[in-house]
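Below sits a lone chain in structure tokens, taken as the form predicted on its own.
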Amino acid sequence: MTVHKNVVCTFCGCLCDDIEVEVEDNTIKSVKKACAIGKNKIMHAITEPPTPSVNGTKTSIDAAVTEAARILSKARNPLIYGLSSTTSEAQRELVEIAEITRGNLDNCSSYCHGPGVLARQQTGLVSCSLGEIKNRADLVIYWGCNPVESHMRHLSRYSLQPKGLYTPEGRKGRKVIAIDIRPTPTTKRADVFLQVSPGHTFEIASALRALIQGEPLEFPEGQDTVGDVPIDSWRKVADMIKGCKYGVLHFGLGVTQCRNSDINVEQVARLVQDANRHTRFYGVAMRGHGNVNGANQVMTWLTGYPLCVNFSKGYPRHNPGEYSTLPMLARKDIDAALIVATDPGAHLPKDAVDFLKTIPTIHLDPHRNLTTPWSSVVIPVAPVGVAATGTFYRMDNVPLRLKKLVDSPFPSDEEVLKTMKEKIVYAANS
């Protein structure tokens, strides 16, 4: 029996790195300290792999990769999509494949935290690490997110309950504010819950900025509310922000995907900047998939843009809406797709999935899922963080190295993509 300590769970953006995994005879026997979802993900990481196949016929990995390279070499406008649950090393290979094939490259953030990523490129975001939050934060705000259900150890490990260097009382030493459109398990844990009406994020952030700056607010008689919450309640929130020693604002899809999208996050980022005129205050996006943050990082390093990139002119062009996955599928612009580490059959709208079924689609994933049955080429890979190493980026932009716990009969994403890239280059030069 081998006990692996400080294993990184790759389920969500928290990337909890204190997991203990017991392995015997190349089989995972137990998982300790992980949340229920993370434990299930690690325990069953190497079960139910898909069979390598081409057009539904079983084949070898090498033959499947060769057919994938042939499809991408012949495609006039391919889409390379996913990236959110694979390693940054594999993401680098995908950027190169997109450039070689003069295709389109997009990741899952284009329909979740993408607007926030673009906003942060415009305004910047004063941010901090999860470790700093644990050790210093005495005011925590959850806005448009529900980490009790989406990031199950976030509250217990980082933001609410843990006792830190300068927060020795843990939960007792923290004030918690929740802003959401409905009660959630997270809002029940808050000292102050402000239930707002949908679509008013920009107005709320603007009002808080004015209150923090001491600017006067004028309302029509009898309408002194913002987001259907009395202005006096927002005034108390502004006072709590100015009065804290170290505050952090966690924002989720309720901020990035409601009306105004990226403009909301720009205003929230400026709110964080304004708060720093009075105290130490930070903002952190509640990123979902394990390495979707890494996908934005790698694409930005290599292309200058975090998502929605087109290489048809031989150089990277960026235009959300035109080169986003969902609009391209809706317009039926693409003629082949390489999908890595995501399951569009489960996540994308039915019309988008129906169109993908009509074009050659290559799918790399360690598990059978809803995309497997209709993919033209299926290539099973070793699950990262369990049977393959690599780098993931936590929601606070801290890179973590994943461990290999067991052996897999299949190659890693990175190995498959390197081979696929070489075959595409060879075909182009022959």
Contents of the next structure:
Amino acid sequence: MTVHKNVVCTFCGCLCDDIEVEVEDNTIKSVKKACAIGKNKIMHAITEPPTPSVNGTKTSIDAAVTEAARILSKARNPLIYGLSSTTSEAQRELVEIAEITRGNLDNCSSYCHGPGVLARQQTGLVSCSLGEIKNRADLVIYWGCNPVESHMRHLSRYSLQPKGLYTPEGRKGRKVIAIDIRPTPTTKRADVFLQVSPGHTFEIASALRALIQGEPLEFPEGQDTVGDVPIDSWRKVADMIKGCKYGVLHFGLGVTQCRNSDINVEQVARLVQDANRHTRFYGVAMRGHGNVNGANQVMTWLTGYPLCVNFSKGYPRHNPGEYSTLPMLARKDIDAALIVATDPGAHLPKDAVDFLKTIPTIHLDPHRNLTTPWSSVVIPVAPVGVAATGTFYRMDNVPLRLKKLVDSPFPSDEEVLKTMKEKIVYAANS
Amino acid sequence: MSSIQGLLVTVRTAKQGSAMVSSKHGELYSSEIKILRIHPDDLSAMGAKDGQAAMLTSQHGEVRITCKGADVPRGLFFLPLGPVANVLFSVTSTEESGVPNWKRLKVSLAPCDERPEPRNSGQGAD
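Other form of same protein, the form predicted in complex with the partner chain, not the form predicted on its own:
Entire complex below, previous chain first.
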């Protein structure tokens, strides 16, 4: 029995790196310290692998990779998409494949936190590490997010309960505000819960900015609410922000996927900037997939853009809405797709899936999922963080190295993509 | 029994997340992703009971779900992320942003009888 300590869980953007995993005879026997989702993910990491296949016929991995390279070499306008749950090393290979094939490259943030990524390019975001939150934050805001169900250990490891260097009382020393459209397990943990009506993020952020700046806010008689919450409640929030020593605003999909998407996050980011005129105040995006942040990072290093990139002219062009995955599928101008570490069969609108079924689709994943049955080429890979190593970026932009705990009969994403890239280059040169 | 109108909000639930990483072919996952959280008064308004099957319809499609009374606002319906919810959305409706209206989709909801369930729980499974 080998006990691996300080293992990194790869499920969500928290990347908890204190997990203990017991391994015996190349089998995971137990997982300790992880949340319910993380424990299940690691325990089932090497179960239900897909069978390597081409057009539904079982084949070798090498033959499947050869067919994938042939499809991508022949395609006039391929889509390379996913990236969010694989390593940054594999993401780097995908950027190269997109460039070589003059295709389109996008990641899952394009329909999740992507609007927030675009907003940060416009306004920047005053941000901090999760460690700083643990050690310093005396005011914590959760806006449009429910980490108790989606980032289960965020509150206990980083933002609410832990006792830190300047937060020796833990939870007792922190004030907590939750802004959401419904009561959730997270809002029940807050000192102040503001239940807002949906679609008012921009107005709320604007009102808070005005209050923090000391601007007078006048309302017609009987209409003194913002987002269906009385303005006096927002005045108290503004006072709490101005009066804290170190505040952090966590925002989730309730903000980024709200009506008006990216300008909501721009306004929230400016609110964070305004608060810094009075105190130390930071914003943190509650990133979902384990390495969706890494996808934005790697694409930005190598192309200049974090998502929605097109290489058809031989150099990277960026235009969200045009080169976003979903609009490209809506226009049906994609003629092949390489999908890595995501499951569109489970996560994209039905008409997007219906179109993907009509074109050659190559799918790399450690598990048989809802995309496997209709993919033209299925390539099983070793699960990252369990049977393959590499780098993941935490939601606060801190890169962490994953451990390899067991051997897999399958190669890693990175190994498969390197081979695929070489075959595409060879085909182009021959 | 009558139909009611509202806004659909897709959400992560602890059960959905936990089941998803175990197996997307398991009963836990397929049952959780079709549970619609709805205000008890909305249930009463359409003449339905807790646990009753209902058809949830958008301009893009319809799915059969199971209603569950919950502490949520009236007129807002909450469905876990997944292939059941995705039948109701379309790539043609992203308001030029590339992001579907995951948090505010207009839908109608009407109770249905207990006939055998149609195949709506796995768009990728066929």
